[in-house]
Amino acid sequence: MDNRTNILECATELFCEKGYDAVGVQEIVDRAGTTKPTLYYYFKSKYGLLESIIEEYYGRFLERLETVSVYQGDLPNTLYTTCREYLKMAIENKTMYLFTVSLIYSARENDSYRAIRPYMVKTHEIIVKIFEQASNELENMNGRQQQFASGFEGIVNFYLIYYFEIGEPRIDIDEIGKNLVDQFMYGIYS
């Protein structure tokens, strides 16, 4: 493994275990078995390292989400496909998923929030786009695409946080995805 990858992996482990603010550069280089100048050579700063970690994980997540979230005239099916990918990516990368969610809820002036915010905004834009494209399908949309997108993201994220907290042994992504979308659709149709 090259130095850059080693530092990324060690920092990811530490940030996920302790949180971004609780980890110092010295602790990262000690775990990676390298030096501060090496870390600064690749990432320029601890914040640059955080940005690289987020880009590695969340960048792939956004690419996958954008690919599957294409509205094709069937809102429940588009939401199901989107939900399924969301669940799959979170389960494949549980630690990183939980870490990025924690960053979303960090203080607004914190470096960690600044690093995650563009990805959070892009995720929301992808979901909003689904509802904008489906506005003719839902009579009660009436300019509430942002609200519907937030509700959909909320139900999926809350389920995942709950799932990881109670430690269910296995999840059927297809079944849970269908159930979450059915529950969400019931709420917006009523």
Given for the second form:
Number of protein chains: 2
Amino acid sequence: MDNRTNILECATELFCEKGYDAVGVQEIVDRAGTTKPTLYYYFKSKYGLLESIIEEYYGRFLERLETVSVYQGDLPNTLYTTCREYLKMAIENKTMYLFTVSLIYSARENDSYRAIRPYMVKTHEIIVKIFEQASNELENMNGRQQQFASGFEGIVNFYLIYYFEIGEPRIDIDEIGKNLVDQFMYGIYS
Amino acid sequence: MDNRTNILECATELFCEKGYDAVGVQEIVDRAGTTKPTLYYYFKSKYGLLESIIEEYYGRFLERLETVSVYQGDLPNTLYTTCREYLKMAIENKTMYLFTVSLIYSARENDSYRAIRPYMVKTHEIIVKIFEQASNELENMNGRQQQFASGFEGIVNFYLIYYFEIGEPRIDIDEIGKNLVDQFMYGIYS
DNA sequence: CACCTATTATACCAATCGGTATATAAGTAT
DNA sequence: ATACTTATATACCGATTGGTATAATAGGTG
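Could I have the structure of this protein in the form predicted in complex with a further copy of the same chain, to go alongside the form predicted on its own above?
Let's see the whole complex now, leading with the same chain.
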């Protein structure tokens, strides 16, 4: 494995374990078996390293999300397909997923939050688009696309964290996805 | 205001803004207009200061939660009362609530998580107790009290973060509480 | 071979980190 | 008046922070 990838992976591990601020650059290069100038050669700063880590995971996630979230002429089905992919991606990269969640809830003036924000916004835009295209299906949708999108993202994240927490050995994406969309749609119509 | 309270409040502000690790002890005493030995006199370490901040808010929260969560012979009503108090407390202390959420999602090996964990556990125990006392109401409850408790806590936190995020100027506790419990109960029975 | 660019390490930087030894002032109890 | 406790500041500690100046070492290309 090349040095860049190695540093990236060791940093990811450490950030997930201890958090961005609690990990020193020296600690990262020690684990990677290299030295600081090498790290600063590939990533120009500690913050640049964080950005690269997020881009590595979240970039791929956004590509897939954009692909699967195309409107199918039916809201529950579109949500179901989107939800399945969301769950799948998170389960495949559990550690990174939990790390990004911790970043999302981190302090607003912290570098961690600054780094994750553009990806949060982009994710939100993709989900909002689903509800915009479903406007004809739901009466009184006016201006509530943002609200529904936040709600949907929130409930998916909540299910994920919940199932990771109780340590379900085998998570059935199809079943959870169905329950989740059902419960969400119930919330919308009530 | 005495020096101890002043340090406590300044530290709370800074931790909420930037996160525990990103704030230095010097920065805290500068804002409080005092010096480090004073801080170390009242709280024996930076970690002790964090513990005091959490205890200040979460201690009161747990007391109230324990009081209102007594079982009323009816699950939805008990949940509704508990939920109302949970929402009320969070809305009254919005900044501190959001700070504790950020701690809950912080890295497992970070001091922030170590400090919040006992309070998370205690909260969970209180909610579990509700579902244990409702065992006669729900068939097939065996061993799922923990699951329901996690689910309930999750959905309440999700609603709160969601409403704080969209910046609803006036949050109707009664209405949100009702919707929330309804949606949760629907999830249980389906 | 000579040249060039991409990598990597040694050794260092000022600044900040969490924390403390020591001194002092003010109040209080004997 | 003496002794003790509480509360605060000056000045310092070694260790670590993120980051870099410099130089050596590759590997490929003319």
